[in-house]
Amino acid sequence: MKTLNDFNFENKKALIRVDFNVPLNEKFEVTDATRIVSAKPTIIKILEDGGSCILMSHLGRPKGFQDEFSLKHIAAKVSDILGVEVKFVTDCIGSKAEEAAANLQPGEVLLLENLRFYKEETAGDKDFAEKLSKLGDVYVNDAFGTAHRAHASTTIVAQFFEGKKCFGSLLAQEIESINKVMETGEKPVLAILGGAKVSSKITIIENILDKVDHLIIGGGMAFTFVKAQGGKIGNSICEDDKMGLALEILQHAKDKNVQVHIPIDTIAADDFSNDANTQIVDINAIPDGWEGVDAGPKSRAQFHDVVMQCKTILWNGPLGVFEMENFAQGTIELGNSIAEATKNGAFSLVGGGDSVAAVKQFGFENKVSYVSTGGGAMLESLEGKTLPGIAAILE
């Protein structure tokens, strides 16, 4: 696996695929700069070597050239974070981009215009990729968030850099973290899967049963398992057509000696609202008209005990409707347990949109080992798929 450390970038122009698809407010100000900050170590290493950086990214889902999706809006923020003035060019291919790249001096940074202004980017067009390749001497992919897509800038462009392509430090860290969970992690290994639907996690569960010792199933998807085993779940969310599958998963886990932990009690609400009336009930005896919205106190204690005995922990998905303050406690206590286990030497990886949002919201970001920057890419990695953006560098 070639990384930045395998190259000296002195007098080289690095064409870097970053993921600067960041949220902007109505004044076009960046409201969450995490992805820009995450790319900083890669960019600084290249500049310190005496090289220059040409940054390419997409922003949003534009239909052709749309000013509101221009990367010019984020250039000043990127400059602030890097501590280097970032030059901006109003195209990503063609004479303007080529001239700006040619004039770039060692120590300088150039940001190209939004790649997705061209439909050829998402189509994985080879000619478009070749035009991008003319801008740099070495190709660096540091965009884990888009590594699961075979787009021109994430995958196809790598064909034009034989022997001169590598992973940036962010992408290398992502690969290493997933490998720690899936391949090299110290046992016992625990996977915590939450969120609403079993259907969105089936392939992950099937793939990780060979790798883990414990599996906690929480959040809305737990009710499909409870109902499949004959429990009464009231008005709780449930995928009736997946109940047979839930029983199969439990059987497969048993065959592989994986201990599955499902909540034993729940906070039930009489309405899907933060102000609803609530009661604590056994998870398999939820009254009609009530729905489970968070893990109950017995479940939290049970999950804490499981977390504390494990050395490698993957967390994907919350335990309840954490967006509502009154139903966030299960997710917060799980975060506390994982933070404590991490402090005691366990390796913890958090990934997937909702769990990342929860970790940020409740201040666990620096209390776990690694927070993944890629939602879809992370999930596909856990499903055992080889991501095109990663394969392109390895080829």
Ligand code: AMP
Contents of the next structure:
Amino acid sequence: MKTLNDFNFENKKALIRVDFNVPLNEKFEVTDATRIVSAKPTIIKILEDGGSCILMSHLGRPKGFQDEFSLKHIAAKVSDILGVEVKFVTDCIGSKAEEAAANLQPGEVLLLENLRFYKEETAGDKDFAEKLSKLGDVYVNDAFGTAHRAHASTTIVAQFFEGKKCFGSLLAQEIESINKVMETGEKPVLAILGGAKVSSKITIIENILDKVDHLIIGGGMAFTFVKAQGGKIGNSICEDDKMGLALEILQHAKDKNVQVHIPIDTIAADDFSNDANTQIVDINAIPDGWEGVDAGPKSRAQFHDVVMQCKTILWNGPLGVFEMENFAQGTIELGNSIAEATKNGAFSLVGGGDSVAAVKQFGFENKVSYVSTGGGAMLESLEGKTLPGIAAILE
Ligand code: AMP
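Rather than the form predicted on its own that you just supplied, could I have the structure of the form predicted in complex with the ligand?
Following is the full complex, with the preceding chain placed first.
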């Protein structure tokens, strides 16, 4: 796996795919700069080597050239974060971009205009990728969030940099973290899958059964498993057409010696609202008109015990409707357990969508080993897929 450390960037122009798809407010100010901050180590390493950086990214989903999606809005913020002046060029290919890249001196940073102003970017167009490739000497991919897309700047462009391409430090960290869970993790390995639907996690569950010793199935998706086994789940969220599959998964887990932990009890609410009346009930005896919205106290204690036994922990998906304050406790306690296990030496990876939001919201970000920056890319990695952006560097 080629990383930044395999290259000396002195007098080299690095063409870096970053993920600067950041949220902006109505005044075009960056409201969450996490993605820019995450790319900083890669950029600084190249500058310190004596190289220069040509940054390329998309922003939003523009239809052609649309000023509101211009990356010019974020250039000043990138400068602030890097502590280096960032030059901006109003195109990402063609004579203007080529001239700006050619004039770039060691220690300087150039930000290209939004790649997605050209439909060729998402189409993975080879000619467009070749035009991008003219701008730099070495290609660095540091955009995990788009690594599952075979776009021109994330994948196709790598063809033009044989022997001169590598992962940036963010992407390398993502790959290492996933490998630590899926390939080299110290046993016992635990995966915690929560969230709303079984259907969106089936491929992950099937793939992960070969990798883990324990599997916690929580959140809304647990009810499909409970009902499939004959439990009464009241109005709880359930995918009836996936009940057969749920039973098959339980059988596969048994065959593979994976211990599956499903909640024992639940906080049941009489309405899907924060102010609903609630009661604690056994998960398989939820009264009609009530629905399970969070893990109950016995389940939380059970999950705590499992988490504390494990040396490698993957967490994807909340244990309840954490967006509502009164139904967030199960997710918060799980976060606390994972933080404690991490402190005791376990490796913990949080990834994919809402669990990342929960971890940030409840302040666990620095108490787990790694929080992934990619939603879809993380989920596809857990499904066992080789991401095109990663494969293109390895080729
Ligand atoms: P996912 O995107 O599949 O990870 O699902 C995340 C969503 O699952 C969050 O918006 C949670 O509110 C929701 N969720 C978790 N537990 C439940 C539950 N018991 N009933 C309904 N929705 C739930």
